[in-house]
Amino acid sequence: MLSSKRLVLAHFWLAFTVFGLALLLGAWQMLVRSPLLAWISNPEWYYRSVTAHGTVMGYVFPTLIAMGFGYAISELALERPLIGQRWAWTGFGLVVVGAVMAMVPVSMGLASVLYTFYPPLIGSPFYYLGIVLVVVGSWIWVALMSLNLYVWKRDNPGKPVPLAMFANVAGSLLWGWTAVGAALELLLQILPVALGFRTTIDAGLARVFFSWTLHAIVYFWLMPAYIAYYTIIPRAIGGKLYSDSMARISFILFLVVAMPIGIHHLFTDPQVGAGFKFMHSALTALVALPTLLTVFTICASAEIAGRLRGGKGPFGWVAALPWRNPMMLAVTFSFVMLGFGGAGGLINMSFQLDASIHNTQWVTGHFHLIFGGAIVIMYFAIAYDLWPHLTGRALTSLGLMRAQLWLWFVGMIVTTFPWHYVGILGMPRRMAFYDFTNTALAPEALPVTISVFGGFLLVISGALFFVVLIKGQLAPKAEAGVYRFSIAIHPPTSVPVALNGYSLWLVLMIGLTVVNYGFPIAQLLALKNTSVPAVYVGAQP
């Protein structure tokens, strides 16, 4: 039974909602920069929306579903309530505050720098305080994960923690310290010139401490998506989990090797060594590993369901899986376009291939099918799955479920397929205005068009899901039942003290940060005069 279900339905649907409306952002910044488009003439419009769209879609969103759904699965894995709701609708209230002085800056024109802050542009400090406070009130939620897992620990001493709290928790510990880097940068380089402390700014050294969170921030994102992948997916499917084992070594590889490989997006910055760069490459390869082991943990939960529901021989059992059930439907798609950009993501840590592609629309392709794809398509699926425990109501509308999970693979894929492409043909991102008439851009013209349809194909996808969640919200009442996480086809007895918490783990992590940033940060902070002017946002030439 859930106490929190007004806390969580808060989360979830200011997280959608800002959600919809950066996705429509998005697809005007497509359509504007494309051919099908006269060009609006003014840059300064295209840089605003592109700055909230980043803001909401990198720390307002994501960070509102792993709060939510991580009070969820507190209350639902633990079968306690939740302890400090207080504290967590305190939480929510900073991220809200935060969130709303983080974007009117921005749709003033005070504060174009997007969400990697890009020094030594400098907007408004309204929006950097409005970051600030969002990333405070997310560590409300890590803070009150970390004590309810203390409290059942205490209560329950030697019993294994329910799979979906241990990952709940490996989740918030990778948020907390991977915040951190960003944080440094805020508060140590960014927020004194825009206070107007200072004049100057180290941008190689804000950008090292922006590193520290660029790249691990998305395995934050992912969290939520793998959580659903281990805990939901089996049972909704029909089946049971493979391996109980492998989905901790899973989240425990996570939080241990997912923090130090950020300096593999500064592979052309001159202030890091080589020797550094390669240490974080090598790292950034280890990360396939805990993918690796949920693709084949999941494969091996969904032929267990494909056996018990009649399949047989070698590959029967895909035949007999449900795919009809949304659940499928999600899964398949996300493990489809996480494989795509996974495979793109090796091209990204290879020092070599990197400079073909880097700062071009490939690396925009890429993490739009991590994120908008693999990851987001596993919210909807959360969603679904907790909605009617969420508002007591049946979501009957399964075939405008399929029907926007599958607009929004195929659109996923046809707006980010031309982006990789274009980006091999040496297309820059983050640019305002192509002149798709110069002979040299004139190849590029059809796959942009067509990565516009895709977009168009999304934002019906994300209307659709609207009106699925609204007509949930509107149903008559109905009796969820009790809400349950997948059952492991050998149901731990006991865990191992090592896959059962997070003491070692979280000193291998703050080490490997240590050793992996602490001397390229050292050695910027020892070099002098290497701060360069800040250049102000709105300012007058």
Second form
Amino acid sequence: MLSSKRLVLAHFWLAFTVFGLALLLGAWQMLVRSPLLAWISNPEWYYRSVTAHGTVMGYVFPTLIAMGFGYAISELALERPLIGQRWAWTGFGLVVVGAVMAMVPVSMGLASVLYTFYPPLIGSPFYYLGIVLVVVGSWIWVALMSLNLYVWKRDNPGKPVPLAMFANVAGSLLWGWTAVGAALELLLQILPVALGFRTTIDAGLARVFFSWTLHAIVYFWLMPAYIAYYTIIPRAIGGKLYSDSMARISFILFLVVAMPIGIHHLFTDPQVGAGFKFMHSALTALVALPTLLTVFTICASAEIAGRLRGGKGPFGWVAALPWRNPMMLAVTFSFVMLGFGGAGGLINMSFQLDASIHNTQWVTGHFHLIFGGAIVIMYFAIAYDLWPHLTGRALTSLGLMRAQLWLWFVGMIVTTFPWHYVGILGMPRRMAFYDFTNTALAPEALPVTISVFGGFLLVISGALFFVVLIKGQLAPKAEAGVYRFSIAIHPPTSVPVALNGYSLWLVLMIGLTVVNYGFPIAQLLALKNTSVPAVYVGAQP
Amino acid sequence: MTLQDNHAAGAVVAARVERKWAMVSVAVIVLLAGMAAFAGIHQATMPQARVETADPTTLHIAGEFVESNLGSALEPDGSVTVRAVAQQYSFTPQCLLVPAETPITFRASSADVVHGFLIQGTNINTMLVPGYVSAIPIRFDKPGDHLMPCHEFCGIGHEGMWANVKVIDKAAFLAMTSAHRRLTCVE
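Alternate state requested, the form predicted together with the partner chain (shown: the form predicted alone):
Shown next: the complete complex, the earlier chain at its head.
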């Protein structure tokens, strides 16, 4: 049934390997700037590390997971071999070449601009070219997902597209379009300067282009986790999916409204007026809708599982859930972290409240809780679920898996809650050193120290994750059986055309983007004298 | 009832519960956006509204950000305008002096890369993007000292970019304005 096992495994192994390395960098960064260690003497090492950590965790790791998972879904849900396997390997190759090309200048200290680029700081052109290659490789995946869906629909006219594939294509289209913002920034603004064709750059415009990518990229990271919530978890915990159409509506909403809201990252920026800031703020509130719908549907699906297992009464079904099943633990932890992270996110996107925490350690806490916590723990769950089907060997260390998930959950809470707190105190993020002897900063010393221990827990959890996978790879062969996605309690026999394809929603997605970004971009293009001299980093004296 | 009927009835209930939840969710979101709009319009709490530009290459030699014009200036209407410039890796002035219980506007820009402007213990928090002017209104309730870090990565000296804000009694501040056109902590 899975004819592209090697392809999917290659994506997952590379993804988790670079994740493991970047995890170590993250823990090191937390340690060296905490009160536990003395000043590292060269701050450049810290920013170099942050650039590597962010580039890997933000661009390489989740992209490879989405690609590998996407190829697996295409084969498993459509029940046919992947069309374009050779192209898929080409895409994988581009991601590998791009990642290496980007990481070499970073590790040499020639591109310590952080993964958010921050022009007019300009690093080595190879850093940016490498990232462009990673994105181009992933665009091959985007095209292949739509191609596979198109061919399946042509052969199965009128049949509902399997939910997993429907959602998978939503994620790929979202990424295809949201990556355009950063691509424009890189190709039209940064690369000409990095290559020496120009010496000035409009930093304000660059920030607007980057915001186009910066928010929806989070939803691209989120998509595999949401696909797992809907199409893996209900089956894995012995239940059924509560609603197939609500799932489709949620994914459509993500596709349409996740995109044109990125200016909420620019609330405090001087180059965008208040009107569009408000519009993006209101639309950001709207993107909470698909998440609220998802929380309801998945909790209802868990209730079905609990009742099928004999749970009675308003809360008895909770006790009856399979709590020793790693998948049950993963989804629970993920939801708890999504809840806290989402509540923090409502503050970030608030037109008024954002100013109290903007760009402080709070924000770092927020996105680590959402991405590193709620999303990455589901990446672990996806790997645990797919591994036996990819390797033909069973994963039997259930106890280790539970320990790993518990450690990740506790570690992420211990890491990020103190960050939220010191952010409220006004602690700026991304500094190589804090003078905790200053009486005004002294109250931040203890929470920062606590968070370092959270980082240690995360490293232990990451190591356990590799132990589980490697033990699986070494286990004797065992037939994993047919792979199944969750079945809806009322399986769809036919779905409206609007919920079975994306033409309408793509038009809306692009239209909304043009409305919400067209004016701010046009205004900045029309403004004279806003280009400023580039400041090169890593230049040899 | 047959099993089929049961199934259909169940589907109807499921759909109804789901619709109710969706309506509650939409109501929550409309309420949140409405609150933000109300506070923005009625209390004028909102991010910077206008886009203003300033050429960073001539920032020091022409316009409002020349060095002699930096610091706190008393306006004819009794409010205070504070002008500051950020550059790798310091602010000018390095210590801002402002009066308590007075409407204050901070106007700042960057001479090189993107910097951040945050006054701890307040809601003053903005980005300084070269080429653009950031303007933020504020009122300090009481005298005190605040740290003012740059909160955006601006190069390898970023961790050393901290300034100070000294809030003093209004009368003391006004007394100083008679001797100096622009005020900072060193005067």
